[in-house]
Amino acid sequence: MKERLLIANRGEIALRIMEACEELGLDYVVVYTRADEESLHVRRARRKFRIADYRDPNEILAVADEAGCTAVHPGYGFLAEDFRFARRVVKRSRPLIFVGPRWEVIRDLGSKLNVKRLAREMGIPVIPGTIEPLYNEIEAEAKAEELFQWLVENGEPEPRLLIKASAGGGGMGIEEVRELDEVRPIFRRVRAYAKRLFGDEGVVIEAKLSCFQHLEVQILGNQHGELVHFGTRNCTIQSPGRQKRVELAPGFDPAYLTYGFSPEKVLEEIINHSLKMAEAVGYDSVGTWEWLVTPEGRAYLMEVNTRIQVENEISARISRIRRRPVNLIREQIRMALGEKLGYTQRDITFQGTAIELRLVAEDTRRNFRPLSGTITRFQYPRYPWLTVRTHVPEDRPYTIPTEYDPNLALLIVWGEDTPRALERAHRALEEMILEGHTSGGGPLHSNVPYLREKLKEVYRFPV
């Protein structure tokens, strides 16, 4: 029988997975909002239902079932990384494929200590903190002593901790701490937030490194015990609030600039770490290992996100599979069905650099606030090194939903090198047309200037 995916989520991850499907050749199935029915994936959907919310397996299923699909796409957010709902898809009276990892992966990788714990065991490095979840605000403030004098220890100036959700995810559930008196009341308030927001209050406290690049491997698994990666990616520059905005494949550029460490060492140390644990858990999806990386060249493990991520096409554009165009998000599906790779690591090569630039409808002047309204005119160049992922119309105006983030647009520039590619990327971004008006009638913004500006400091240490 064909199979037939439900692609349970929305904006341009739901119109990847669509391409996605039609280069496999597979059915698939929409569902859709009614914030959402000016999307694009809603437009160009042949197959559509609407629902109420995207979180709500209940719904999700009872879509799955009504159009006879065999198996479901959760993307990315929403309940791509629940466990509870993975296990549900394949377990059912009527069960369906989960494109992903085993519910057993997500559980237990989705868990920051068990992640920290694994990593111990296995003699990876991870950062200073704790290792069991704390829900005692007594416990919590006497860990939070003994790493404050880790951190002075090893002459952090303005030591300061991270209390998070062990549950936690993209950036939410955290918050910082820089004196001790302060614990307290912030253990208690990300409990509270975690227990509401993920339904498990565990919560952990790790120290904070004041200076550092954020790396990611790209892996890829299947269940035949094969595993490859597609190289590393470098998401340093990211807003206030943790989320992301300028990523770059791959992690480091020895070529564009010079460290005081190897570069080479230390993409090879967390790449081979990486691999070392996928294979200790029988990881057999696309997944992503993030990794802290010091200017003194000291790497620590910071967690596995067992999803496809948003940024996961710069790796793709900067990966060939025997000179082949690299889709990862098929190469995804094709393993949940029980494809075999087909290629080995050997057959895998990397070009040039790729940044991704995160186009969201936010004040950067005001903290990032999120933005609403209407876009008049939406308009971007084409070239053959650039590559725009989007939701949002061009030929009509489109109504900002205000239920969801205000991400807008991904645009993913190709170079030879990372000069190249920077040129494009302003140029990309200098011939970009967005316009509009806020839900209060003035001008609509947009994060464009503060992109402009952060891609002088791609591949840099905060200073």
Given for the second form:
Amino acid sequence: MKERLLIANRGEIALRIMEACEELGLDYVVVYTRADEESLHVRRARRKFRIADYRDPNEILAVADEAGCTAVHPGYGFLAEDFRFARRVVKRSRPLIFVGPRWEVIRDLGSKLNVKRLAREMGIPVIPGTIEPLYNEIEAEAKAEELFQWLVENGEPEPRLLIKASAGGGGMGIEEVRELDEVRPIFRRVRAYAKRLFGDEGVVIEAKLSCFQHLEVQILGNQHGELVHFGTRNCTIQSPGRQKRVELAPGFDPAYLTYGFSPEKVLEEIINHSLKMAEAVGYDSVGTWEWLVTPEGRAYLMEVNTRIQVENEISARISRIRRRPVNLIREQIRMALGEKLGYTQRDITFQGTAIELRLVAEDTRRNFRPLSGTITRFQYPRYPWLTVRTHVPEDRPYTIPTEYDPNLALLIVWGEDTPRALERAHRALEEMILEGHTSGGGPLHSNVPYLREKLKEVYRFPV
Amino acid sequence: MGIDHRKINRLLQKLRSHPYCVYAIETPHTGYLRSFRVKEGSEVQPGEILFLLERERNLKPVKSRVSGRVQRLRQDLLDRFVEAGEPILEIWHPLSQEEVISEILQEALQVLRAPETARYLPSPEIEARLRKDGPGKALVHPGEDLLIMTFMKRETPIRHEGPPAVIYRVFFDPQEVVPAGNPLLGLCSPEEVPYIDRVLARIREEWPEQ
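Given the form predicted on its own, state the structure of the form predicted in complex with its partner chain.
Entire complex below, previous chain first.
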């Protein structure tokens, strides 16, 4: 039987999944909410169903059954890392294929504490801190003292700790500690917050690194035990709310910048560690191992993202499989359908630098305030070195829905080397046209000036 | 005193000529429309079941939130799979005295409207004051946070800009998304409160509760 995918997501990722399905000759069905009626993912799909909420598993599964789908692709965000959803998809009376890792893998790698515990057992470095939730403030203070000591010994000029709700995420329930005296009151506050918000008063403490680069390793595995990597990415440039804005592949470029350590060695180390953990858990889809690297070249595993990511395409852009272009979503679907890779690590080669620029409707001068409104004119240039991923139409006005992140487009630029990629990134931003008005009637701002400014900082450690 | 009585009279006249509010009842989510519990022309009360929607083997009774007469019932959708937001029927709801007052207050008061389609909730201080003093008495000072707007996954405070004012009416439900431009709060100066009270007394007299 021909497979049919239910695309349980919106915007540009829904469009990328549609494209991958078309390349593989698979049928697909799209869902959308009323707020997304004007999105290109809805306009381009032949079969579509309006649902109440992308986060509601019942909506997704009801449509999957009605449309005769055999598989569900969750994209990123929403239900992508919800192991209960993944489990329900495969265990229901009419089971479907979940395009992602096995639900047990999502469950085990979805917990940051669990990843830390596993990493320590395997001798993989993690940021020093607790690996079990703390409930007692005396224990917390003792642990904090130990961590302050570690930071001082590692040359941190202003040692800081982070106290976090262990069940938290997305930056919620995190407070910074500067002195040992602050530990108890902040611990109590975070514990109360955690109880209120997450129903679990467990708290974790970890050392805060003041200067680091954020690197990622792109992994692809399958149920036959095959495992390869598609290199590394650098996602250091983020907004104050820790939202990525400029990403590069590969993770370091020694031809562009001089490092105070061996970048080749660090990249090899984080790739090997990531592959080792992926092998240990039987990782069977696309996934990202996220690392923090200090200016001294020390690398610490931060977390694992068990899904396709926004920035996957820059890894694909610099990769070739036997000289042919790579589409990681296509590979992810093929693996979910039980296929074998058909190539090995030796067949994968890398060339050039890719930069992804996330175009967002936000006022970067006013604390990155998200903006709603209507885009009246949107045009982007066409070049062989530029891929634009967007759900925003060029041929008609588009009102930005207020229910979701105000992401408008991804500009993926490739160059033979970093200077060439940077030059092209500037050119793409220069030639792009985005005009519109906010719901209050003022001009619609985007983060284009911020992106242009940030291109000066690529590959550098933040000052 | 800024109350325009002519404007209020015009609005009252308009409401008298069409004393209904038409509520379009849509499916809250996808599913099979399994049965109707009302007929075309039925009179319904709040809480009465209108139809049953089945999704993932669960039957959801969709209930009326208002009283009124059922119109434009979509019999053709029975036993069919329906998308979320599909119009199923209309309820022609006769306007109550309280609803007429709400309409009038939107004319008589200085209305703070939703700047964005978003969720809103009163700031903790305002919520405490509204709970303690009640609408019509709760005072707000210049520069104070009136509301918190939850928008695109972020929270933004909305401050009161202007002289001290009384929150006379809360027009929104914190549980629901408020479309941009819809009224959130009705404000007036403390001196205007007796005039507004008088306008409301007039409506209560002219539009008796049914």
